[in-house]
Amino acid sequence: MSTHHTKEPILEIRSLSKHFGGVKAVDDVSLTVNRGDVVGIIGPNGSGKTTLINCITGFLKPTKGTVSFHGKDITGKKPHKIADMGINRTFQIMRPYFSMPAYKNLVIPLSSPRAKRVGGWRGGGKHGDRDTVAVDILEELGFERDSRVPYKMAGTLPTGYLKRLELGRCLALRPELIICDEVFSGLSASEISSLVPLIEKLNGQGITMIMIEHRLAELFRVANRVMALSYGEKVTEGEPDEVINHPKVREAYLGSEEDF
């Protein structure tokens, strides 16, 4: 668990909501995260997670409601505008170039406005720099340098390494918050007990974070604070240990197959 967090708002939602006709997706939800955090989302399906975080993103306009990061309104800017501010996703439907080679698809982001402003990489229009650094990442959340796996193409690739190539895309933009989407799912234990030691490294480096995620227990090793949603509004918000002990949670959770 982080000690970096702080009392810094870093990142504002404040009665949001999203409708899609009559469905009330997200309803009313507030949140502040604080530099440092690494705050938890957890529900079950159909609570509305995954449209919270895609309104943070930019991906949807909310129906009201407003997002600030940093003190200012980012409500319904396109995703790349916000992107360029520093707040990166990961996605639970991983979308990587699987067409190209593994480090190539970190060289993309790393080519972009904010890369080369906020990480200095300059390279003028040569790749040979940003290459090096896109393999450099990729060593840092567990690629073997020596091996081939950073040159083999994406597609090729089991989930676990696709899971860690998600992120190095997200490190590549040098973001100050960035929100995983589900990034255990689909993991075996092995798999999961080894990101987590990365993503408690990558918060002791100073991003904050936000983490949807059904694997409780492990969710539970890193994150500070817990946000539950139930049918697209807010059950309770605290420490990991309150929330799961809270009646709403635990009935919203019953008959599923999440271990506490």
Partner chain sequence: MTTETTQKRRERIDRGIKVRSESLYALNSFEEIAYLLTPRVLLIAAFVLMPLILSPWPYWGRVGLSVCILALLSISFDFLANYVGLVSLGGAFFYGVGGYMAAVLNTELGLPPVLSIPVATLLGAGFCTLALLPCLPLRGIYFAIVTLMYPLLMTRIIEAFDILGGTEGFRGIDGFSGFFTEQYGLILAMFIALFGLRRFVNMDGGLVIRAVKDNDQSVRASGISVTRTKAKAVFLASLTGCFAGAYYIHMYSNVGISSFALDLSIMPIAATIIGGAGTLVGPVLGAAILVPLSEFLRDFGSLRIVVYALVLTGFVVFRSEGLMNYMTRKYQQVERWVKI
Given for the second form:
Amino acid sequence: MSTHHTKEPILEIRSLSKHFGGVKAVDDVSLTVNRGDVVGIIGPNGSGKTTLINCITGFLKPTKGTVSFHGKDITGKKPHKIADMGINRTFQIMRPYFSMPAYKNLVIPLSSPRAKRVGGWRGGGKHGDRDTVAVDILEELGFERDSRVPYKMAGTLPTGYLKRLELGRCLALRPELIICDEVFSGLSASEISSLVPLIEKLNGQGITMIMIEHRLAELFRVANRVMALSYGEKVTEGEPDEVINHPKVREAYLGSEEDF
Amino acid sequence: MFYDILVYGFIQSAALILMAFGFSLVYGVSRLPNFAHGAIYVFTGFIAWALFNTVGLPYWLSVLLSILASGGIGVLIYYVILRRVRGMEVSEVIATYAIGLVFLEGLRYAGFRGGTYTLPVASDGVSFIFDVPVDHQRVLLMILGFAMVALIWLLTKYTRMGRALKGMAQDERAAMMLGIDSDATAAVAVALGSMLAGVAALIIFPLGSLVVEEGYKVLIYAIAVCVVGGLGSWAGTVIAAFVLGYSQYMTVAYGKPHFQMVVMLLAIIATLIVRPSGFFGKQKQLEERV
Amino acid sequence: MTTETTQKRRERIDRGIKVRSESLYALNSFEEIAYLLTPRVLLIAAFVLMPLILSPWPYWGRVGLSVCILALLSISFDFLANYVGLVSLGGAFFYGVGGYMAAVLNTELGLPPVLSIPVATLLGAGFCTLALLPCLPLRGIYFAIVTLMYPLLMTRIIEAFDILGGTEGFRGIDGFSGFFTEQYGLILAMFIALFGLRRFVNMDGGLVIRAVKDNDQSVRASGISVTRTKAKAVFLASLTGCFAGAYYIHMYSNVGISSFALDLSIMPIAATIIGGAGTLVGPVLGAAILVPLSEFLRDFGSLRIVVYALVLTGFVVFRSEGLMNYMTRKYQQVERWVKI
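One more: the block was the form predicted alone; return the form predicted in complex with the partner chain.
Expanding to the full complex; the earlier chain stays at the top.
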């Protein structure tokens, strides 16, 4: 559980809407994320969580509303520009470079302008060093350094490692804000319980996080604030306990109460 | 002059519809870019010529047989080549284009060149439309151009095969789950598309002479019409044929005929850059670029 | 399973010598060093000796150079198609732009070949990259179609506006000072392109380019501009193509709209697919097969193109891995049938 409460807003979403034809995938959603927060976004399938993320990270252009980062308007900027500013995301459908070894997957973000500018990884940006840095990051994420896992083709890795690889891409960019799109889904209970401390560790390093999740129990271990969406609209927002006891949230999640 | 442009631009547009509709049909139904389209067009013309002049069959029979032959070539191209590379778009393009080259350059090697080979026109008469003289072959071209569009439209609406084609065009997987044979339908589509190319050849060739170069030209015209109209969109194909047909005729009327091709090439490049899904298509933008 | 038929599957195992010579231990024995170096040495030796062998027959010397020209164009195609994911059907565009650029520099500004070729290569590559820039977001078939149109448009524009010498083109362009200059200049350039690109694709910058082909969304999410990355790759490919065009027109002292001809777009594709796509060496091999073949078929006119097109179709449909990948496999692995 995060303890930083400096209340310095870094990401502000104001009445954001995204319509596909007549469908309001996201409708008038506002959210403020403070530095050091771990904000959970919950909601049933099709409630617009991923669309919201796509709008924040520039993969979709919002129909209405604004997104600002450190007070700077970033609405509708190109995805690579937003990533370059320090907002980095994982994909729900994992997108590794299947034909490259795991560690080479991280050489790509390490070659990005942001990594060169912000740097900070041991060894810095020179050619050759990136491989070492990549393995360092993978080790931090639980790829055993001396095993062959970091050197295996990404296409042959199991889901748990691919999820970590997605996080690794974010870490390589030295992010300020990581947006995770369902990192826990598709993982076994033991895999999740090894990921949770990792998320806490990253948050402890000062990285702000937004997490879209279906696995509420695990999410509530790490999140300090939660927003619930339903049919693209914001239902409620607040401390995890408040949100979960909100009647509309209970209604939306009825039938899956064993999760709590 | 105004009526000239109106009438002959219309004829040019109808010719473009004839040239492009087969290509559009095949892509629309099975997402197969048939780059052998122009070659089939020329080849059908030569088959008809050979059946009529060398074999000595009556003209109507030569026409019928050559159209059937073009359908046969379409089926062969599908089963021998396209079926094996289906899904790999670039291989489809390269393989069909190469097969087209085989036909066209094979004909050139066989000695078909220059303006010596012609097909007879259906009738020598001349009619007047808005006081503009139009020969009967061109009248036939206009009528058949639209008759074909109407025929295909009726086919897709009222026959089982046609509905299968339409189903494939919308969602191949769903259609396959409903028991539609993807291979057979695609083969039918390629065959139909090739026959349309054949029909177009037999109507348009009598206006000029049979030359191999027409094959390359027709392919580019077909691509231009389909790209501007939106690849795979049939309504778009018709609208785009008019836009391009009139602009082509204008360049001929007011400028040099040289610019006819420039218009088409620029139309392709500009459309793909500005709006790759075409100006009249309803495909999603995301499919072809991010 | 209770079926009587025994099923078999083909098993491929790396040869011992291949595994041993992968690491530094290869230096332990001459056999392993030889295993490692033979293919490379053979390739280099073949091209270095070629001019010496062919010097009594200048005509065949030129044929040898045509192999190198086609190899350059094919390397450019292979790099774009299989490392960047941009399948260009318009290789003639690079070639023609390079050729015309060199012709103008040489005849109008009087630059000698030593200058006109590199300057034309650079300027031409810049021009091609700018011209293709708006098409870079296009994918697959759309990029293929648009690139197919570029060289056609160039010829039609030159014809219609009667610029750059119109249908006549330029004549009287300076040639090279001697047989061996001409030969080794081109062979050296081909090696630079081949080994340079092969090295580049394994460096970090090359890795980013390959990542775009694998998964461009992730590249975006990594804060890297996909369009800029593609533009860099197109620049490299057009450098290679423009150089080929610039060099060729100095060899034959003239340039015309045939520099944008379709053959020049099709031949590199054929050479790449026959030789082995995605290897960069394969295209050289393909060129070394196709060019002599085309010389033997020269008397048969357009039958040449028929033969190419048939071979190309055959390879695309039935043997899409190409010769190089096939040979590499045979060289590095043993195959056997195993019952399952």
